[in-house]
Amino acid sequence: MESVKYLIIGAGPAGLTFANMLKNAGEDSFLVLESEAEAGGLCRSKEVDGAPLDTGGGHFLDVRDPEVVDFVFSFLPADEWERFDRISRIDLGYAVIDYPFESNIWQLPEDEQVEHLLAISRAGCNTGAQKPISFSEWIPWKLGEKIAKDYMLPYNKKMWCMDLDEIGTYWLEKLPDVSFKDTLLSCIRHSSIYESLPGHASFYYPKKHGYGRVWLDMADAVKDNMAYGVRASELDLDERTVNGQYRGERIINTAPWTGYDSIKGGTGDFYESLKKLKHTSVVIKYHDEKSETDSHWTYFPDEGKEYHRILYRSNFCRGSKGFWTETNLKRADLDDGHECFVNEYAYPVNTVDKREAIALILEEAEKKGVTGLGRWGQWEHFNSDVTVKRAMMLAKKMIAQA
């Protein structure tokens, strides 16, 4: 049995950040278990057709948090990154507009603008109608029937490939109500409602590498504390052990809770909560065709198209060509001749009862010295910058308490 003070499961952004924070604080009694032969998790990259391709989908470093940026730049220096102002769009088939939809209705043909304005005027959030509970009814209540029909409902059907009413609306509460007055003025003035994008308004991407490079450098900084090719299959909460071979005074779990073959030491409610956690699997396909667009990525609600998003790597990755698509595994044709990468765990699903389920899991585990961290440890759709921030905060807290 190998025993350490901190046993970290998973070498993605969360686990690697936590490990390096420990090292920087002078702590050396820690071990990172990684099932793959290479670090990075969903942020791994691979050279495809002479340039990097991010095999886990579109991942970028947001510029918003200076502490996070400085931490990441300490591994891959600032002059190795290029900053971009995000360009993302929605392809409706009959028109292509900037994201977010509700802010750029003015870019649509005039007859479509009128239809949207009428729908927004009738939206429940504007008429005072009672807020519905189900996803399929909440979306038109919040955004209007037209946005719901043309974009939000078909896009989410493609993205999640499940009954949309199994999905909660709590994670969308931050969406502002679509104002009829503001939208009308936007159409008259031919200008967006919002001054800036809600997320990734500006981002960094490596000049010479894929996004996966920084995580390799981060893993190299703690190489003496890394164990590759070790899949955490059995977790014992009471003994704080993994696979009966590794023990930690504290365990930091960044791996999917549902990915273990067995977890011992939980209550009946713990195991019932595990059953409620859902996730999607995503296929990344490379296409070598040239695209005449300046968009960094584009969303496609058309259910006739296999994929839900295209990332045009030549517009943010120097010296590259082509693009890659993101497709839910349930919709993907894996034998169509394109090089593809399957990610079993891609996005946690915000099901109706997820919040209560993950809260119970995290509470029970924490009482026994096992802490969930990151996208999978906390079962939240965190971008990498948010994951890094949370890992930094947790490490500071635990170091201070040690």
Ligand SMILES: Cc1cc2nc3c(=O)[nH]c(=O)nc-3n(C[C@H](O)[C@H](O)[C@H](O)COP(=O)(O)OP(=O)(O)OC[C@H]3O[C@@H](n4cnc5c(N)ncnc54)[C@H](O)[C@@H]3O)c2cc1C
The other form holds:
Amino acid sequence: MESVKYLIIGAGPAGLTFANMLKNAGEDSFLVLESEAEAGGLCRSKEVDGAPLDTGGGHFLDVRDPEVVDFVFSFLPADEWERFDRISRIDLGYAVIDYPFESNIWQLPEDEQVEHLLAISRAGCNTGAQKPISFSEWIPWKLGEKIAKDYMLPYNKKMWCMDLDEIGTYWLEKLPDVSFKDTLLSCIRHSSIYESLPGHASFYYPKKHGYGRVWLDMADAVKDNMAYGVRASELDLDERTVNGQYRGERIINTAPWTGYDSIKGGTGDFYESLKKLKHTSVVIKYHDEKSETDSHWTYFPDEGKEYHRILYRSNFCRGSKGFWTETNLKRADLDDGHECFVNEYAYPVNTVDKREAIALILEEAEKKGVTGLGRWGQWEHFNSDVTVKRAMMLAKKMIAQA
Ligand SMILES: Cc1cc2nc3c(=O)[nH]c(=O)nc-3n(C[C@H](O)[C@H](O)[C@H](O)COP(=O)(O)OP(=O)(O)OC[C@H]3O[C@@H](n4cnc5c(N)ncnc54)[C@H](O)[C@@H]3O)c2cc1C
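Moving on from the form predicted on its own, please list the structure of the form predicted in complex with the ligand.
Every component of the complex follows; first up is the chain already shown.
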């Protein structure tokens, strides 16, 4: 049995940040178990057709927290990154408009604009109807029947490949919030108007490397404490052991709770809650074709198209060509000749009952010295900068308590 003070499961941004915080604080008794041969998790990149491709999908750094900026740039310095103002679009088949939809209706033909404005004026949020609790009902309530029909419902059906009634509405502050007044004004003024900018309004991407580079550098800084190719399959909460082979005074779990073959030591409610955690899988496919757009990425609601998003690599990674697509695994043809990367765990799903389920899991595990951290440990749609921030905060707290 190999024993350490901190046993960290997973070498994605969460595990790597936590490990480096320990090292920076002079702590050496820690071990990171990573099932893959390389660090980086969903943020990994691979050289494809002469340039980097982000194998976990389009990854951009949109970071405002100065502490996170300093931490990330201490591994890949600021001058190694290029800053972009986001250009993203929605391809409706008959027209391509800028994102977000509600701010750019003015780019559609006039008769379409009128139909949209009428539909939004009748949307529940503008007529005083109560906010629904399921995502499928929230969409027309917030955006009107026409955006729901033309964009949001088909797009989200493609992206999630599940009954949208199962998804809750408590996470929707992540989406842009454009008022009806701003939509009207943008149609009159023929320019996009919104009070708060959408996520990734501006972002960084490494000049010469894919997004994966920064995490490789982070892993290298703690290379003596890394064990690659070790999948944590059995977790014992009472003993704080993994695979009957590794023990931690504390275990930091960044791996999906539902990915273990067995977890021992939970109550009946713990195992019932595990069954409620849902995730979706994403396939990334490389296409070597040229595209005539300045968009960084475009959303495709058309259910006739396999993918839901295209990322135009040459528009954010200088000297590269081609583009890649993102497709839910349930819709993806893996044998169509394109180079593919399958991410089994891509999105934790914000199901209606998820919050209670993950809260119970985290509370029980915590009492036994096992802490959930990151996108999978906390089952939240955290972007990498938020994951880094959470890991920094947790490490500081644990170091202070030690
Ligand atoms: C399509 C897509 C686009 C995204 N775009 C952005 C973006 O533009 N900007 C942004 O900041 N974020 C983005 N994200 C989110 C980003 O990927 C996550 O915030 C980040 O990867 C979370 O880090 P993590 O360490 O918590 O999880 P992960 O990156 O998933 O890392 C978990 C690690 O644990 C390992 N592991 C899993 N199970 C085990 C096990 N049993 N034993 C040992 N090791 C295990 C995995 O191999 C992996 O290395 C995007 C995510 C997706 C899916």
